[in-house]
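Given next, in structure tokens, is a single chain: the form predicted alone.
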Amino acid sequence: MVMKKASKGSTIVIVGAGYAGVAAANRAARTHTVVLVNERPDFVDRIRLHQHLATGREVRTPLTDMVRPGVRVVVARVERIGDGVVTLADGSRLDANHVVVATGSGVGIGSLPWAEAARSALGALPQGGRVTILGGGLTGIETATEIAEAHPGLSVSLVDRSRIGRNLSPAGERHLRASLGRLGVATYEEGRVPSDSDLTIDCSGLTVAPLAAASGLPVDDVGRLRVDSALRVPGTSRVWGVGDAAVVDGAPHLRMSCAAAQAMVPHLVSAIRAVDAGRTPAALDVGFAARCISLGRRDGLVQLVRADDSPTTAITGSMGAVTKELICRYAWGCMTWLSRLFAAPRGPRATTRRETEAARG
């Protein structure tokens, strides 16, 4: 008797091959026909771009090496997204039962072209050159410390409009400042700026691709795709958003990050399966566990947090560096061999510790 191979369910076209897009493609591949569309043929490991910028570490991997057998990779620029259709720049179209917008924040600041341009400019500086990093968030801190360690002959300054490390626990902020001092990174905060600079690297904020807005889909004031608590775009039946490209109704704690992007993926795939089965998808319930910061290759800061991203304790120093590296490798596994097993942390409960403390006032 010849056994027929079971046919897969509906077709999902995923636009964007970052942390969320690759993870979603691999997780959905067991039960769906998956097409992954990306403008370039590589996956870019963006959580290591500060290393690429400072030392030239390779951050690109062919997408065909990242996805499971059966996932079709299409290298093309997407012109427009509709309810069940993706139009490519050459005028061709991909029809689908579901379209997932996973274009991330890989344009402008924090993108591969941004890192390569900064790396080239950095390499042209003479000994004693002055480098200014604008933005004291995670990207700015990692960029400043990586450059300071890899290029000790340069003078590095880190500039922020507010207090650097303000979202860390007291112990975490103390360690951050000690590490910046050890590496010789000068800090300018709350309106102070260095007098001059030979190179300025902007790390002041992530930006998203204009595709959602250009497609006439609802977006917020920075262009992020608006999605409901199930990750579906309001007013559509077959368009979904995930990762940095999307802002989730009722989830203000979800900052743009690899951690949030990957945490949304299990829910996304479950929600699509629910719709295919005629059920109402559940509301998103994900939160955070930590914020991880490289402070060069031998020092790190892993700020443990509550589900709502408020800080608790911190792992610092060499143990912080080891923990950060393991988490980066874990993020890779969550896209690939762990993609079908990964379970995200649950989101904030009705009353968090932060809210309790605020109420006590």
Ligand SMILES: Cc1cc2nc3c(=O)[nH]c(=O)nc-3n(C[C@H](O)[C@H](O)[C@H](O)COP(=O)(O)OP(=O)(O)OC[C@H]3O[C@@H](n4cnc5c(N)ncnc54)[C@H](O)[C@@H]3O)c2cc1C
The other form holds:
Amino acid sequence: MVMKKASKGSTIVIVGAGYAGVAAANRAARTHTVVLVNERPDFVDRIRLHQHLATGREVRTPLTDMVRPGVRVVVARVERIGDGVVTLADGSRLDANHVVVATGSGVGIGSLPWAEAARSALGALPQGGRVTILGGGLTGIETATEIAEAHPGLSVSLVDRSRIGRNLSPAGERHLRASLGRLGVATYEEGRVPSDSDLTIDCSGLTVAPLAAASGLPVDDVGRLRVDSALRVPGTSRVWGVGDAAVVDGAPHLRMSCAAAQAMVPHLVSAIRAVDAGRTPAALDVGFAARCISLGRRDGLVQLVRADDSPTTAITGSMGAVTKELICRYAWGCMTWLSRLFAAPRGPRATTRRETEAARG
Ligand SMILES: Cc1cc2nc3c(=O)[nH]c(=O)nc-3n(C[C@H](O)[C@H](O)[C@H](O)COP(=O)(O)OP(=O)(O)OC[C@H]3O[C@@H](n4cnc5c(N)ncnc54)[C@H](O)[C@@H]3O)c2cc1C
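In place of the form predicted alone, the structure of the form predicted in complex with the named molecule is requested.
Let us now look at the entire complex, which starts with that chain.
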């Protein structure tokens, strides 16, 4: 079989320099001309934003320090995406053989301004001030525990309309509850709410940028760009979606996460290379290995999961904290020095699905 070599001259414009965008830029740089467009000059390490809001930990790194030589960084807000063209806020255009939408989910909740506002509001609270964290998902749990540990003088409540920790294994949920109790975080679940609060921090869900919808591209009911199993936007030949900004046809197990965003990248770059070489891109085949939750700096919960994200066993306590920290560093490596070697866990197999259904009864 004669394989056509991917053309080095082919240009990829990647919109959004988060975990997916930076990893894709560095991975593709060897074979393509890459332009990485981001609305700010630095990368924001969003998986540490709860640390930033509770302790002031720095989360910004200049993008130019993260990309390989040859990747061109353009600092601009993208207003519109077309098939092979990107329009910037000043009206100028970037032409491309491929456009990758990697604009993430940092609108409001879980953004740097959200963390900075929470941080300054926390700093203004008096001793004994009451903080309510709205939403008992992973972001809410990490935020509540980080604040409780860093600000022991504040009274922290975690509120969710359902049972907090319901998606964990029984051992994982037990550990979570013990940790919340140890840190003095009061839980309000299934309709119960605290009677009063001095500060509410909303952790009730991540929101995607309106760019795809504003560009007339197909989106789901929360505005995520619809892509096919190869990560390409149906009806276009060279617009791709990756990370939190995209919802992948046939992959309902992929929740918004840094883990999934980075897992999609090797496939994305291979798919673009396949198209350049005149081949049909393969279908995405990625899944999860773990959900990593920090419970302050000295405690953690690494919930091991099957490829379809259903829980198995849990690593807890100080071992959980160390594992979570190593995984945060690994995520950094996957974007930078490891970007060309990183391989994602494979997606759910029929047997995994059967095991999960059996476990659910
Ligand atoms: C407190 C917290 C803790 C978390 N912890 C974890 C964790 O432990 N594990 C995990 O897997 N996930 C975690 N997440 C979720 C994770 O941060 C996101 O899923 C991840 O950031 C998605 O990566 P991404 O590359 O798709 O997009 P993002 O990281 O959101 O990056 C998107 C980029 O696109 C830019 N952009 C957007 N619109 C435009 C535009 N129009 N023009 C130009 N640039 C644009 C943005 O400025 C941003 O730089 C956490 C989230 C939060 C808030």
